[in-house]
Partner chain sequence: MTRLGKLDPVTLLALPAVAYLGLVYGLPLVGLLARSLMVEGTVSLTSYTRFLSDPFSWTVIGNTLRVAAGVTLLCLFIGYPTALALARAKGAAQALILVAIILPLSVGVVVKAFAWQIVLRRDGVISQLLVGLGLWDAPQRLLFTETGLVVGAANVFVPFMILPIYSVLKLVDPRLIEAAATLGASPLYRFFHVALPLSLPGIVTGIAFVFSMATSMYVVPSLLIGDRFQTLATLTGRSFLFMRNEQLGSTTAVVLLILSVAVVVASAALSRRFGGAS
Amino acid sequence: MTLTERIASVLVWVIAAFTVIFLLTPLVVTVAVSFGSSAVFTLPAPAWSLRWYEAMGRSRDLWGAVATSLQLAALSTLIALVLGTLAAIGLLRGRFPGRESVVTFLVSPLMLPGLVLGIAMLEGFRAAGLRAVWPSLLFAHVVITLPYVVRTVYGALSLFDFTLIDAARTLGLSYPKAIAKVLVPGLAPAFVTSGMFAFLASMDNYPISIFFTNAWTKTLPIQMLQYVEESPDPMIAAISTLLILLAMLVLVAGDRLVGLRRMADL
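Can I get the structure for only this chain, the form predicted alone?
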């Protein structure tokens, strides 16, 4: 290795280390603050304590918001997996004018500002006569999560060899059984990956959910914003720490089921 290559290698590692530190520092600070005993955000903490985690347990509003977010995330992810997979199969196997435009339209919620999308859906739902909070939140979260499924499954399907289904049928399987035994296992990594990202996107969504919540039905991000406005104490850091833990658990599960490298490739 020449001197220039060594210098370049060192620079790459230094930049990579700086980037990792830059990204992880806010998370480390949040976790550290959540275990402090002080009533304000301060580091170093005067003493270590589980005070703010105990306060979380006594908050009825918080757990109601957690339950709402978990229900919305699970249900919207399930609906998005079904609709997104059917849409991806239709777009890949179908031959019709404007197919690429439809693909771009389906993933466009990922590119639009959340507030713009929220206002558009609010006006659209009102025009359609939909004013109930829970169904509005569910439809909005399906719109949020659907692009993750369409994009991932469409990419996986483009690499799938559909002649395998024909081969399975020549061996005696019916078409539904060939789909279940050949196509579904082949797309399982795409289902897991897109489902994970869709679930986390739904749990974390704030700019769209804020248009559809009310005083009785709130998602977790909306409830967290209310805490920050009304009582900005380190309990918000404790909630954030549990969300960080949830994201890590989802990534660990994805690594065990699919593998991080394959998830990145999808």
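None of these values were measured; they are calculated from a predicted model. Between two forms, the rigid core is the largest collection of C-alphas that superpose within 1.5 Å. Residue numbers count along the first chain shown, from 1. Compared with the form predicted together with its partner chain:
- Comparing the forms between these two forms, the C-alpha position of residue 9 differs by 2 angstroms or more, with the core used for superposition.
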Given for the second form:
Amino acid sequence: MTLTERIASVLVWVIAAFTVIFLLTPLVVTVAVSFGSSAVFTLPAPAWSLRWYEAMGRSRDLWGAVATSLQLAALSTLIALVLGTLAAIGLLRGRFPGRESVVTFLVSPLMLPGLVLGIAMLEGFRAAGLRAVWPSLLFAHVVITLPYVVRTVYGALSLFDFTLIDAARTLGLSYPKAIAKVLVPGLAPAFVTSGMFAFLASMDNYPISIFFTNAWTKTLPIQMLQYVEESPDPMIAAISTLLILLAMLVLVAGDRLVGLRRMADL
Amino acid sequence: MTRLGKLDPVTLLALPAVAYLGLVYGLPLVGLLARSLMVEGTVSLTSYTRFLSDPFSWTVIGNTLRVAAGVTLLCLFIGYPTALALARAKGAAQALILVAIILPLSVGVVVKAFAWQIVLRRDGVISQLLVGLGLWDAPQRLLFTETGLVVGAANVFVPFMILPIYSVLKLVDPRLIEAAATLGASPLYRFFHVALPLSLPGIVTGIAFVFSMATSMYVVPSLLIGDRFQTLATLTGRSFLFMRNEQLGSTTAVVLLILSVAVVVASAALSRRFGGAS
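Could I have the structure of this protein in the form predicted together with its partner chain, to go alongside the form predicted alone above?
Every chain and every other molecule in the complex is listed next, the one we just looked at coming first.
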């Protein structure tokens, strides 16, 4: 190795190490603050305590928002998995002109500013006479989750060897059984990855949900941002810590099921 | 026979999703565009000419583009070497880098923006660190400054720079670089004429992702810089949520939309060009 190469290599590793620390900083700081006793965000904390977790346990607004967000994320992910998988199969198996543009259309909500989608849908729903909070939120969240499923399942399907289904049929399986035994296991990693990211995207969404919530029904990010703006105290850090824990659990499950490296194939 | 008759029936499986997005998302977007062109019942560009003739609008557009460019540059500067390290790393080092990218990606933006509020304070970690290193004489506040906003936003978006570059780099055959070395190319020549061009499609995608997300971010600037500094996205949000000025909000929303579509189209064209070249 020449000197230039050695310097370049050291530089790459130093910057990579810095980036790892940089990426983990907000998470570490949040967890540290949540276990501090002080009401201001001093680090290191003067003493450790669980008082912010107790405060969180007592907060009624918070648990209402958590329930709304979890239900919304689960339901919209489920709908997206069904609609998105059907769409991916239909688009990949059917041959027709303009297929790529239909795929681009189905994935496009991911590429456009959430706020713009929120405003467009707000006015669209108003024009259609839809004012109820829950259905509006659900309709909007399926728009958030569907692109994740279409993108990942379509990608996985384009690598799938459909002659395997014919082989299973030749070996005596009925068509539905062949689908269940061959296609579904082949797509399972795509379901897991896209379902996870769709679920987390719905849980995290602020710029679209903000247009459909009201004083009584709020999603978790909206409730949290309201806390941050009105009464910033480490209780938010305690909530955040639980959300980090949730993300870790989801990732451990994802790693067991499909492997981290596969999940990095965005 | 109708045109539909020629379609393979399996294509119909795509119908529910296409119809759903068409109604709930496509139609409203067209409606938004149409309404921004309608002023008092006639088609006119008045709301745009009014918006673009106001110097404040240009401040807002400038803020948006400057911050997005800063975030993109910072992400590229730290993201490219990290992607390179990830592509070369093995075992525990690779797992650590992957976790450091994917875990924050799975944690919500409100959580991260709130954490940066703490980190960027006058008594926050960065201030303490820089004073400790002797780089700053006295503690300073980075919160509510443009620098703080760029750093916080880069933290949120850098995974979207690293992953596309990594996905290209891991496919580059290391023997190509070795071959260049055998043929007598200097390290710098090898980087600029072999390694960099091969990773260009990933870089283009990463830049497009980060730039368009940084242009349209709303939560991060709301928490890290506040109301005195407006971008197209925060102005759009405020017009609807607080100022009840839906005319202005629709106009800025369409400007934002055009900007994002332009970035997506440009990056698709660019990566096709570079992809075709390699």
